[in-house]
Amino acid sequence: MRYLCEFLDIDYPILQGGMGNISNAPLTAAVSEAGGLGTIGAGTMEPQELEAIIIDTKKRTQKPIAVNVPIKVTPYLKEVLNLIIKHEVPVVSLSAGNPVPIIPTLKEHGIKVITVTASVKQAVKAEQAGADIIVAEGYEAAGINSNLELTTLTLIPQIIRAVDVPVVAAGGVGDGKSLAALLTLGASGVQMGTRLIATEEAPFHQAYKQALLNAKDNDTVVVGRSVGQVRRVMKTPYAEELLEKEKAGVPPEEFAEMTSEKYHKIGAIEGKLGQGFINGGQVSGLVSDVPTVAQLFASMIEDAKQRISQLHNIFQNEL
């Protein structure tokens, strides 16, 4: 944990998930200002839009930030990488594709590289290619997901055993208890996405935040299994439509269009939950308030310290 914070120059071992296409300067900067690593999700953004967000974010904070690049998703891979180099973004997170051909170029420019993986095999390959940090993501996580559907609890210790670089846990993280649990598994830190939606600085539609506040344990659903496009979203009228389309044998191309970032924005930014989807991880059922990012992080760290201290005392007394 200490090495991760020192390496990334952050105060807390908490990374923001990319949240492609709805990432923005206010939330990214707030995460970095609060002591974590704020991350802009490039998604399918056009280069000029991404550049504007990078510039705006760097005006809001002097602390380190990252850009997440979903390799197979972005149609502007070369342009995005050039922008990252041009604006001297210190950290890049690579996901949704093979990072091996990209890592050397980033490392040549002194950029720290995080890779998001969903299996031991992927993690080992990423480390061999030069990744500095592995984010191991269980299928509890929101958004585009692995069809392997490995859980965070089982995935993290296996990847930690297989690689030597720091491993950050993602999927199901939203409070101090989950932070403490994953640190005890051996993770060096955590990555969060869904929980950060319900913060004051997150400029998303109130309907999105309210859906998280209202969520119960089973209010997320996995769509796209039938067409090989696995994604975890909140249960909404639009999500029900997606499931009905799958039952009817929707062609993969039509499903891809219906789950494109266009419809993500309609749900998350415009709040039209019958016309667009909103991503949500299984941690949604734990969301009960809308604090500032700084308040969230402070409470998580304090709660994690208390939980770990309690465990220490329990074992001391039993021994």
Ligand SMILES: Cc1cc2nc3c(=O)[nH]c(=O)nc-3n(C[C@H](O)[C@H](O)[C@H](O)COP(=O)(O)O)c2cc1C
The other form holds:
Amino acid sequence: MRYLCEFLDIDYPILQGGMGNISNAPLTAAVSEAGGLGTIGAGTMEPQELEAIIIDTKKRTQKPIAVNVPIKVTPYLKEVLNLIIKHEVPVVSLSAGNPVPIIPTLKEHGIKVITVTASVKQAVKAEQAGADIIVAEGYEAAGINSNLELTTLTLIPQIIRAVDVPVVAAGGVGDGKSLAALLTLGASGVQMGTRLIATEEAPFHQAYKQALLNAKDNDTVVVGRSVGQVRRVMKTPYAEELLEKEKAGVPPEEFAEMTSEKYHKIGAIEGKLGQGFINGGQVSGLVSDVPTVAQLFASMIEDAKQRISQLHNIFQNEL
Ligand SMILES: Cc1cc2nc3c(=O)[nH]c(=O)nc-3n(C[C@H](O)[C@H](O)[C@H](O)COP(=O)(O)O)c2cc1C
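Can you swap the form predicted alone for the form predicted together with this ligand?
After this comes the whole thing, all chains and molecules, with the earlier chain placed first.
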């Protein structure tokens, strides 16, 4: 945990995950200012849009930030990598594709590399290619998921056993208890997506935040299994439509279009939950307030400390 914070130059072992094209400067800067690692998602953004967000974020915070590059998703891989180098972004997170050919170039420019993985094999491959940190993501998580559908609780220890670099756990983290649990499993920190949507600084539509506040345990759904494009979203009228389309044998190209960033923005930014989708992880069932990012992190750290010390006492005194 300490190594992760020192290596990334952050106060708390908490990373923001990439958030496709709804990523923006206010939330990224708020996460970094609050002591975590704020992350801009490159998504499928045109290079000019991404560049404007990087510049805006750097105006809002002097603290380290990262850019997430979903390798197979962005049509502008080369341009995005050039922008990251040009603007001296200190950390890059690579996901959704093969990071091996990209890592050496980033390392040559002194950029720290995080690789998002969802299996032991991927994690070992990323470490061998030079990744500094592995994010291990269970399929509880929001957004694009691995078709292996491995859970956070079992995946994280297996990846920790297989690699030497620090492992950050993602998928299902929303409070101090889950932070404590994952540190206990041996993770060096956590990455969050869903929980950060329900914060004051996240400039997403109120309907999105409300959907998280209303969510019960079974209010997320995995779409895209039938077309090999697995994604966890909130159960909304649009998600039901996606499932109906799959039942009717939707072609993969049409499904990809219906879950493109265009429809992500319609759901998340415009709040039209019948016309676009909103990503959401299973942890949404635990979301019950909309704090500032700083309040969220402070309560998570305090709660995690208390949990760990209570458990320590129980083990000392009762067992
Ligand atoms: C709105 C949203 C968009 C996301 N888009 C991306 C993305 O572009 N790239 C990526 O690697 N992960 C993406 N994710 C996954 C997050 O980065 C993070 O790993 C995940 O949300 C962690 O699980 P949790 O939702 O249980 O916190 C997205 C998540 C959300 C909530």
